[in-house]
Structure formats: structure tokens, C-alpha cells
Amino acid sequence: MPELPEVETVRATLAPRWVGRGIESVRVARADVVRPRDAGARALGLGSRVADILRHGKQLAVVFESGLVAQVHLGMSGQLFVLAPGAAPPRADHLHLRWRLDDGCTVCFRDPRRFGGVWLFDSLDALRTQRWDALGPDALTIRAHDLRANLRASARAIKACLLDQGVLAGVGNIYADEALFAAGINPHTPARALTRDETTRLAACVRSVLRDAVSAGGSSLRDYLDAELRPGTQQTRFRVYGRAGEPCTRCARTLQGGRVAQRTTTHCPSCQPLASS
């Protein structure tokens, strides 16, 4: 956390309010959050405007018009926001590093675990080869023959591969819980036991739980808020992720709880049969 949906939104947010604006500070408060930790504000975008900000998976990258980039990583509990000109925080605390923008509004970054960071790099082609080229397809266009693909060959619980960033960039145990549920296909089955089939409409309903989390601005379990400082509402409409013992939406069945990966993972046995070997 946060998944896709979540880093989706931050981007969607934030991009209206901070491409095409002039870098005119930039303050680090801590530098490990930083990486390399001597790179110099000019490669944070000090005297550049911003070009674009891309996602790919669970990573932002923010383009300087200087054909410089800072990749962003949430982690666990980031947060990339923008503060109106003499606007306070909510939370002053863990305010690892702040960009002021020429029209006076401030874009932060926090992160209280530190899980996250920013990593510099010369060139979008510099972060693609040495960073997105280890991803896999990001979950949010997969296409049913990249991810049968990419799973054909492991004998891995399909929850396991949907975790794999270098399977599928940008499922976390949230929506593998979710896309697996609406496909119909238990956590612990075998990634090569898939039939096509199943792949195809696996992909598919990848495709529709993220788009649905995107509609809602993604899920606020903790720390998570959108560049605009608002939480999202998908935690409301979950079918399986943290609902073990509760019935299910579809059968009332008891749904279970367990663990693959050693990530918590629900399921419903009446939904979700595992077929038996």
C-alpha cells in the first residue's frame, strides 16, 4: 500500500498542478530519502519547469524539461501532496522534501516509514533501462497473452506471481485478493495450472478492479491521500480483502482467511474452489 489505484490517482492529481511549472526551490530535510544523496537540487528540477509526470506499476516519474528525471516510490506509507502559497501541512512531521513552484503552491513529499524515496537519473531512457525494464507489464492495460506469458511456466501460487512486480507491475495484496475474487480463481492455485481460459478473464479482471479503484480515487487504509489531500473510497466496496470470517457478497459463505506469500490473503471457498490435482 499503495498499489496502483492509489499511485494512479496521486499522479492524476498531481500533474494538473505541477507540470508546466518552474522549480524554484528545493529543500531536503533528509537526505537518505534521496538517492544518489549527492546529486544537488539541479538534478530535484531546481531551475527547470516540469515536463510530464509517468507511472509505470507502483512508480511515478517526474520529467524535468532539463531531460532529467526523479523517479518516485511511495513505499508503505508516501505521500506526494501540493500545499496552496502559505498553506500549512496537516502533518509537519516526516516532510522529507519540499519543491517550491513559481506560482507559490509547494509539492511534498512525506513518507513516515521510509520505505520510499526518490531516485535521480540522467535521462527517461536512463530510469526505463535501469529501473521499468525489470518491471512487468504494468496491471493496469495487461493483456491476457503477456500474463499468460509470464505465468505459464511457475509453479508459484497465482497470488504469489500477481505480488511479483517482475510478473505484473502494480498488484499488491489488495487488489490480488479483489481480481482474483471476481475471476473466480482461488490464491492457491498453481500459475501453470491455468487453463486459457482462466488467464483471459484473470487479466481481464485485473483490468476491471484497478480501473474501478481508479474511479474511486483509490483505498484509504491508513496513510494513503491523493495529491489534493483526499482519501479515496474503494476501502468501502471490497468483496474479499480483510473481510475473512464475514459472508460473502455473492454466495454468503463464510469467506476465509489464510496466507500466500506471506502476505494475509481471503478468498471464498465456494467462489474460489481450488480444483483438486
The other form holds:
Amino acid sequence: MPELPEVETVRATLAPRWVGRGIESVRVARADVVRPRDAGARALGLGSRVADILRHGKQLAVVFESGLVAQVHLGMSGQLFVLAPGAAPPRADHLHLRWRLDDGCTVCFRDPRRFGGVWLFDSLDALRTQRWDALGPDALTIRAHDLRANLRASARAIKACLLDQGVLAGVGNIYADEALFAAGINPHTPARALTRDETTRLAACVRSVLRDAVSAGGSSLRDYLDAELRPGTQQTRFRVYGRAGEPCTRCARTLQGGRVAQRTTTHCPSCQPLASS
DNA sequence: CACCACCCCTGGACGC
DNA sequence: TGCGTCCAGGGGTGGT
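Alternate state requested, the form predicted in complex with the DNA (shown: the form predicted on its own):
Everything in the complex follows now, all chains and molecules, and the chain you saw is the first one.
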């Protein structure tokens, strides 16, 4: 379940190990995780160096000095990590892609559920116009004005809007519930019913919930590990996610579970009342 | 156009 | 123990 904080942690731990390094070989164990499937090794950086690793929302972009770009989605269970020379990965299965670097290290892409993958682009410009332009502003720095503009007069539940990457890029199910709890907003509230103050508060809560999670190295529930194979610790600090039936940490009332936009949703009936007033 | 249901996939939890 | 079933969810697609 990598969301923005996990992807940002992967970026931050991967960059010092990969940026500036040449790519000596690329091994594709499962061709269908790469799109287009028949792209050659050069499109995956062979013979070039990594110039930069960028992130927008939950997506990463590995920019090669050749100008080519590999966009990586971690999906649900994707991992991107570095192995020192001779080191063995924690698990050898589902290792779809390996980049051998000029310092002997190997960068591995592992993704058991294969909701993730690698998309290849001719340039950063192509990635932007074909992909990133359709995403909303990055959630880590979302401003109230932009959030309000993108919610507009939508009748959808606010939680569905937060999960929509075109509205806001980077929030997934965990941090949507956490941000709504922090803001005291009921997840079912139609977006257009939010007051100006509520939207402003929500934008601030999205930023702070994500910032806190980034500083904890993200949340590790099942598969998530950073590029150094370390788990995050934010999962111990969830206030609502995965806690339906347990007491609210603020008011002790029982947290209520449900579903919004096909996603398991937990909220506090007292701290997040439906009738916003 | 806006929105929603469905589907992709695997591992882990749970019931029998 | 082992087997079947359900569930987790990011994001694309196709239907309403």
C-alpha cells in the first residue's frame, strides 16, 4: 500500500545509491511489468547514468542522462531496493527487474501482486504531458486554494475526492482516513458541502499527516520497505485506519467502519459528525 | 461529463 | 495440516 509517504521514503533512500551511477546491465525477468513490453534495455537506462529520481504523488520517475525516463509505479506491493555486491534479497521471488550498477550494487524492482510496473518515456516532457499533467497537485504541498479549486462543486463524498489522483496526487486509503480524522470531517460529506474553513483545515491536515508519515519513514503493513530494506514506523500511530470497533484516541467512542468509494473506511462518529455545522 | 462498479493480482488471515 | 474463501487496494476501463 505505498502512498505518498512510502514512495517519498523510497525516493529519498534510493537517490543517494542510484543517482550518478552508470547502468552496466539490465535484467528483465518478467517482461509484462515493463510498458511498452518490447522496449529495449536502453530504454531502461542501459549504457547511461541516472541523472535524477523525481516523485509526483505516488509515482517515481528515474531520469537517465540519455534523456530517457522510466516511470515506476509501486502499485499495491511494489518494492524498489538496493543490494550491495553479493548481498541476497530478503526474498528471491517476484523479482521482475534488476539494474546492475557500476559500483557492483543492484537495484531491484519486486512486486508480488503486479499492480505496479515501469512505464518508459522518451523524455521528461513526454512523461509530463502524457501522465503527470493529468494528476492534481502533489499532496505533500497542497494549498487550500488549489484543493478548493479541484473539489469545485463536486457532489462526491470528500473521501472519494481525496483518493482521486486527478484532484490531489499521493493520498491513498490510509492517509485519506487519517487526514479526515485530523480535520474532523466525515468521509461521506459531499465535497461541495464543505465550508471554506473546512477545506482550508483539510488541506493543512493532509499536509501534516503526510509530513509526519514521511518523517517516520512511511507505514509498513505488509510488504513495504524502503530502498535500504528498512520498514517504516508510522503504522503504530494510526488514529483511525484499521481501528474500526476500537475506541477513538480523542473521545473514546467506538470507531465506526464502513465503505466509501469501494474502500474500507473508518471514522469517529463524534469527532467527525456528518452534519457539518 | 460525472461518477461508479468492476477488474487486475497475490499473500495472508480465517474457518472448517 | 491443509484446503477453500475472503479480503486488502491503486488505478485503468467500460458502463450508467
